[in-house]
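Below sits a lone chain in structure tokens, taken as the form predicted on its own.
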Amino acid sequence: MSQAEDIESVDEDGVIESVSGPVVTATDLDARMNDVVYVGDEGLMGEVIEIEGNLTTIQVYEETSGVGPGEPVQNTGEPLSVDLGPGMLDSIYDGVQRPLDVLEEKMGTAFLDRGVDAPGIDLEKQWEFVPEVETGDTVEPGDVVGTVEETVTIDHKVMVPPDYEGGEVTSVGSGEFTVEETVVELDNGEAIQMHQEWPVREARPAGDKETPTEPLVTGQRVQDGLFPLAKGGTAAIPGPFGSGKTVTQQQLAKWSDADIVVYIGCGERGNEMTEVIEDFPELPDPQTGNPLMARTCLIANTSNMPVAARESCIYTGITIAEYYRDMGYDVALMADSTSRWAEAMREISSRLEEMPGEEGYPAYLAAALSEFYERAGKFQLINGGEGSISVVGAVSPPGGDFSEPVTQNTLRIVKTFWALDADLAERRHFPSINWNESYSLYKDQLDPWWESNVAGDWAETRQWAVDVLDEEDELQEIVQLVGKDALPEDQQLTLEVARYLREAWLQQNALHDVDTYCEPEKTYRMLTAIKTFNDEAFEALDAGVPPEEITDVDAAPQLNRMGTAEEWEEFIDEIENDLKEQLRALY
């Protein structure tokens, strides 16, 4: 139900029986599954999932202490809904989508009360509405009518709603108008604003699904030197505690060269969104200079909100980021973390006293997550554009162990496997993505992007460096036992090699002002810096040269600092210059 709809509107018609934490039963109630409901006195929302001849089973978003058998509840009749317009960018919600500046301002402070409501976007705000087609014109759904300017980064498209039939065009409006107010007419009766309801757990109608070939950018060199992730793509983050999944994925919702970002905090702790809005709006958008908020809706459901709004929060992220995708926008979904959703649906189960699967998660964990991950994708859409959503989950197994349900029902899944490691982030290696056990099944049908708007030899370069790594894995057994001075000349220079790749290439600083983004060609000059390197290093051991002195050059230290420096192109030419120079001079 959209959140604008006032409780007065609703009729009063069940009981509450029992309560046990976050669900309730109540008798005599009419009603329908996925329906939302006013539990008790307060007016708590909560929703329909369980019917049982007269009993109904309601889960509710808020916090139920004090409510008791015998209050009322009152059905509204409509699934849970969002409120789709202008105005969700640069703005927060609960995991229901009220917007929390709102109650903030409305409660005169910090700590949320029962029972507060408000719409999910501003009814009263005008909006300058500039229209994009005439009297006389057929339009159908998913038609864009007109534009508003949402942020100075994003025109909001005006569509015709996907569950209208569509005609003729018989009145345009244009200049300022409230989201509620109608902009366009059509013969049929139907009037178009640019307000829109939509429920969360149904997925907007979309054409079909194409295979995605464009890469998301992120600007992070292990992802998008080893591991991309496809516009479009699924992909998945899990770690154990400390390894920097958040941060990690904060980074993707700076750089990423998403269109928009839904950057959902689901039941993670309240720092941690604070980080993200304190930062967003002071750093710039690398694509177009303005501040990230522009581009960013954040939906807030921290640890210390009621269980139940995790399970709807990521509900509500994706059905927002469909509403941008059908506008032919490219989406990038963050969900952090996916584990503490399950954990939430592991509750309501237990609760219900439904049959436990593995580890007492419910036996529909693989289905729910299967039915979240498949609403992203490149789509072509009813309109005839096209549009995409980029899912990125960050899973928190116990432990670390990725043996535990959430982390291998989500693995059957996405594409992209970006697996955290707590050694490496005990090393201070970061980002922690370990490079054996990581993987993407993108990266062939990305590789002719990379190779037409990077580099020709892109797949050949990236293929070394993984040959490099992976013979590096296989050599620290044999170190680990007899010492590295035992091997042969070439293994020895080849671990010395790699550990540049370590080094040099795979590690970026986030909070380094230059180190934080780096730009697809930059990506690519420093890897051929540190091949350079490896090709004059062994032309040098053929010639007789021992590999102390080899690794002993000035220049190979500098290799290092590639990733700090401002003028990197000059920088990385320094480099290969002076490895040339210095190596040959050697024999």
Second form
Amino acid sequence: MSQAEDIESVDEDGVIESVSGPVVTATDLDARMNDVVYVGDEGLMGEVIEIEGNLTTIQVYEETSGVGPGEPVQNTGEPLSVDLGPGMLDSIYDGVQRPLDVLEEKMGTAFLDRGVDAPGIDLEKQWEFVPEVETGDTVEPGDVVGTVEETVTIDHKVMVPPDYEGGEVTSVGSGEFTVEETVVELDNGEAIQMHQEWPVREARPAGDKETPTEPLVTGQRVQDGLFPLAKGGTAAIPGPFGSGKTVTQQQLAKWSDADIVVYIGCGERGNEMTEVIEDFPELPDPQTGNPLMARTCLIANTSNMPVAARESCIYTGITIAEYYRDMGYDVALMADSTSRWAEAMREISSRLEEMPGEEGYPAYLAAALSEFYERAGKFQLINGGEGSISVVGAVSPPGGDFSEPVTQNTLRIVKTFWALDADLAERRHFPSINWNESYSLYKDQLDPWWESNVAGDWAETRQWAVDVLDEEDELQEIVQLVGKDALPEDQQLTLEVARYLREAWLQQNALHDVDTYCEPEKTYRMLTAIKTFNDEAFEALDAGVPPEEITDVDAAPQLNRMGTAEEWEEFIDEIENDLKEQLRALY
Ligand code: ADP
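Other form of same protein, the form predicted in complex with ligand ADP, not the form predicted on its own:
Every component of the complex follows; first up is the chain already shown.
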């Protein structure tokens, strides 16, 4: 954020009346709701959240210890905004869009100090502006006037800001400019620069939402295969501590086929975020081979950072996502974890002595969550194009109890639910996405895409797998009572097929070089190989072969090696041939 320069436009200073953690009250401050203010002698950034008569309540986005009554409060008169422009990709920000590396230089330490203002984007850097309009052209809000090569992967589109009127182009620059220099002028006097500010709590304007029909391909079999997310869809990953939320989110950030990734580490432990910060710059993007960071913006608000900034990091992240959406990109936003944001709301609300709702969360928890997820979608853009934001929120229910308010309120909003399961994680079945509890409401609308891009019988094959897993679930109850051997032979075989579905197909090792990413064709072929085993096994059973001989064939356990096989096409063809040969030899 770059409100520092606006500080001269300050009206009257207020005076701090009280300080309670991140909540500060001030008297005599001339302010409106959501104005950004600078609090105390150090000028800590805060936001007005309540006004009652002469008393203004502020949530402060920096640590307030040592700040006391009597110190001044200055109003910028501006809402909390982000500075949008080239240079956001490949950046790592704190919750109020201060670049961590710049802060580190200024403060000599990472994970920041207080009262330091640093612009969200580099104001001095020169970018090569390539115009896409000419003098005499008419442009409207949202229209692209030129591009800048922001990273090796992404062309940044310089757009007429949505709150401009638009008009006829009277001059166009070409060549090197800083983001503050004017590149295009309009006949009504409007000057377009390569950056624009936008208030984070206000969704950037867009046209209608469309029904998403393309999947966000994740490269994770259980997600693509059973519970797909649409580009422009919403998903939640709830799971107890240690069940794999962070790994799952990071896998999505690394491998999903979004153009742009905004990754928000919200209130999670510092070491997890450090892992992301260290890992990502090293990793290649599977689609382009370029560094992953070239399409990624990281926002890190770790658990040791001020609580109130968890809220601003969520809003900052979604606003950055909307800006790239407006360029026509497919953006994926990961928030890890929305529970920490909800806890911040709870803390602020209790300090405000508001009437608590369920489990102490404020009554507006549901509204805040749905407003956030509502900003996801596949949109028609105001410039006539299309762009999307997919939002994936991790939820960390205490004790893994999904009946708690954050999980329940999230469930009412999102359409894909990847339920992580402590038992599966305990048994080292990863990703620990529980196939009985999880769901995707996008399945039907995405099937045509998979069918025309991967395999004509995608939906049918998936349904076969779902049926086998369902049957296994029912049979397990009987097995627990009477043992597997008491089952009829065909059901014993079904259990064996289901075991391969779980172990060879649903399990996927994020830490294995090959298995970490599974392209849709491979996901499909692995499944059809297991189905081949199923079909051949039942043929053999019909021909009178005992089940233990069927399951004993050498080729069957090879199914478990498909995920890690590098030359998977040959490998899977070979297994299928061997399976057929060996099973047919039994009768
Ligand atoms: P959470 O964020 O829910 O507390 P993590 O994402 O940190 O849990 O996962 C805990 C551990 O589980 C990881 O350190 C890793 O060892 C293991 N794990 C989780 N998901 C996978 C996966 N897909 N493949 C391999 N290991 C995994």
